[in-house]
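First, one chain by itself in structure tokens, the form predicted alone.
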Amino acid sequence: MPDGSKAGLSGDIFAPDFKDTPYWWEAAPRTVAVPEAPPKSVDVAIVGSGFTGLNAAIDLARAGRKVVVLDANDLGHGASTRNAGYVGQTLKHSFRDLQNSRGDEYAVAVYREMKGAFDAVAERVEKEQIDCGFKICGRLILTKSQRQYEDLADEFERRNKHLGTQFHMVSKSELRNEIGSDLYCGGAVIPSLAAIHPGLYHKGLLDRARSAGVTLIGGTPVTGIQRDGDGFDVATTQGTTRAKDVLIATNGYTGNLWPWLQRRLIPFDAYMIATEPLDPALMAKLLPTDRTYLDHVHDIISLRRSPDGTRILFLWRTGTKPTTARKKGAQLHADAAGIVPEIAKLKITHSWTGRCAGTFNLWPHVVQHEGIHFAGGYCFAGIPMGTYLGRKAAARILGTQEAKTIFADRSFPTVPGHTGSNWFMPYVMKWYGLADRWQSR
């Protein structure tokens, strides 16, 4: 891949509007919150305002539970408006990793249990009757060799014999008929898999959340969670509330607020850009199929159309050190001419990061620990499992049946002096860099 680092100084690339706020904040603004007082009391305070902590706020409201949901900044201001909008059915524990370590029963339970949350998606879009663009459009996985590509048919085979997912191969003489790059070698198309617009969602998850009487609160840190008999005081800058149950559903975004929680959890930013409207004919011949890409590789890079068909949206550069948004955005311009080289002429006119979480183990959590509640960790997996596992903890808080998950209570390990700073992460990306062209070769 070519490096961006120096291109674009010049401004050239950039719209005359360009923004470093996420392009998706144009059809779902975010409303500056006025900071106040929350609720004296109330059966559960959940802490984060993302896709975690509405839909589990959705549905113990709907159970008659007193929810109040808080937020340290805007309502939605994290990485649940700011991520890619890709909606899959695939961790960072392939199946076949899955079936080699635990066998197929545990690698068809875990893989039935991604189907569930890309289903819990699905579902909750069509019942709420949210208007987010949800389109099952299928996705191009993207392979640079011969192994990569023997890799991930093999993959996709063990899947297709276990779990029926439906897939087919492309080679590089019929790739010009998916994408307008010269850059692969062949891949693999999952007709199943789905995009999504996260600013709407997100904003129809708010409008569902107030119409079951959640108390939304924006601009109102959490200061504190103190155990005081049968419940806790969750201290604010702006007061304390009473709750019986709280959940913590702010992911990349935790910081201090529970160390615990903070010592297993490894923040790490995303980048993405959205480039200027492009003639129909021309996103015809650059993205022909409308689906979602992706390189098979560690170091994930995607690229997509904008859910109005008129816009490239790309994504990499995940875990790299911060800097402007014109720098970055600069770097991802190049990158992403490198893939398709007609992006080099089209400007950018927005660049933006959000604060993903991962995990040491790569699983996403749902815990209880000390009688608090957290669901997160998702390792590239945002939409589906912050959709599914926040549901998952609100059945956890009502003491459902429908609470039972894989992702419950397995071991959430730390590592000795990690205290949750993520200065190692530009290493690891490298590291994986490394490993990506090893397989590429």
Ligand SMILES: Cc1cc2nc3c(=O)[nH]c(=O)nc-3n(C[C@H](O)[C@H](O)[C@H](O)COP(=O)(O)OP(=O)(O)OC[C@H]3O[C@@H](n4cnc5c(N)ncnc54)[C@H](O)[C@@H]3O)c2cc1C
Given for the second form:
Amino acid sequence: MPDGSKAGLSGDIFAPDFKDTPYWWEAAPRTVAVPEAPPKSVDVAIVGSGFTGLNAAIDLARAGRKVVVLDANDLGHGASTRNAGYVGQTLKHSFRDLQNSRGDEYAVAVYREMKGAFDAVAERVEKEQIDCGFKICGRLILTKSQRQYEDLADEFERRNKHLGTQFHMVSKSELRNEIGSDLYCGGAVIPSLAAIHPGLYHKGLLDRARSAGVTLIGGTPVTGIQRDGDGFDVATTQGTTRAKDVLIATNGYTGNLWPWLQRRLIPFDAYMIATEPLDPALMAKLLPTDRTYLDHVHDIISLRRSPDGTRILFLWRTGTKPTTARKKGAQLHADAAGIVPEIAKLKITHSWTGRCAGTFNLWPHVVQHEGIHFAGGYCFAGIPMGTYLGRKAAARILGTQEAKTIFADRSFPTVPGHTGSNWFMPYVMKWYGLADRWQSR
Ligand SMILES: Cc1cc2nc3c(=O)[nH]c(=O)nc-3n(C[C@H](O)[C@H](O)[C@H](O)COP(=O)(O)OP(=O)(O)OC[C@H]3O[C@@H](n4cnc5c(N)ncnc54)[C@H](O)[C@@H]3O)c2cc1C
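Go ahead and give the structure of the form predicted in complex with the named molecule, now that the form predicted alone is out.
After this comes the whole thing, all chains and molecules, with the earlier chain placed first.
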């Protein structure tokens, strides 16, 4: 893979209308938030207006609760409108590892819930009739070595045997029917996975939350949460609201509002670019099957068509140090061209970043601690998990049967000395890069 750090800095790879904001904001522009005082009292105060907060808010409001969603920035400022739009069933622990460590039954239970999380998005989109390009397009997971190829085949054979997950392996000779790249030695297609326009999904959720009666307030950071009797005083820059329950849905944007949580999350940045529109014949040559494409590595590399089929969207260099959108865009452009060489001739129209949150045990969590609810730590799978665990958090507040989930049962660890800084992420990603190179031999 070429190092793109010096490539393209002359500026000629950037389209004249280049933007450093997400491509998704073209179809779903941000509304500039006006700070506003929250209601004097509510049943539930939700901090964060991404997929987690909004999915919870809709269910709570429809169950008759008075709900306010508060965001420090414009509504939907976070990762929910900045991601790649892959809707998968991905967990950082493979089915095989769970079988080996906890046995078949546990592995099946966990992966059934991963399917449940995927279904939660499909169901939300369908029932609410959200027009957001949700499409079951299948995913191609690419491998660079025979060892990785066999490893991937083994993982999906196990999932097929125990869960009925459909898949087929693609050999090197068949790969050009799937992607215009000679870098890989094969891959696996999982036909049941999907893609979405995250900006429009988020917009649909905002609209449904509004019509369900949720009070939505942007530009108003929550600055403190104080337990008082059987409720909480939730302080914002515009005044305090009294809430029976509080849900924190701040994921990668979690600050020092709740130090207990901050010590358990690892924020990290992820980066994406969008190219200018391609000639349809060229697109048909480069990404002929219109799937989502993923490199089978620790360090996620992803490539897809935009939902309208005109552009290529590319993600890599997660967890690396932030720099300007142009510098990072130039690196990603060179990286993408290292995979699909024709991308070198395409200009970039958008280069942007967003924040995710990992956890020390690489599991997502939905918890209640000191009476406060939290859902997050999705380790890059927040479209399904944010939808699913946002709804689980709402069910836990409502005390309904749907509240049960395996993701509430695990301990939520921290490590001594961690206070929320992510200084070590570039080293972790370097280590992942080395591990990937070793496995690619
Ligand atoms: C570039 C990128 C690509 C990704 N690709 C994928 C993908 O393809 N598939 C997938 O499943 N996942 C993907 N993810 C992850 C996914 O986007 C996130 O996990 C998910 O959006 C998290 O949603 P959320 O609602 O929990 O948090 P967010 O959407 O991040 O929202 C958190 C909100 O909290 C607000 N906030 C923080 N502190 C305060 C405060 N004190 N007061 C008020 N508000 C506050 C922030 O302003 C922010 O709006 C990607 C992420 C990135 C960045």
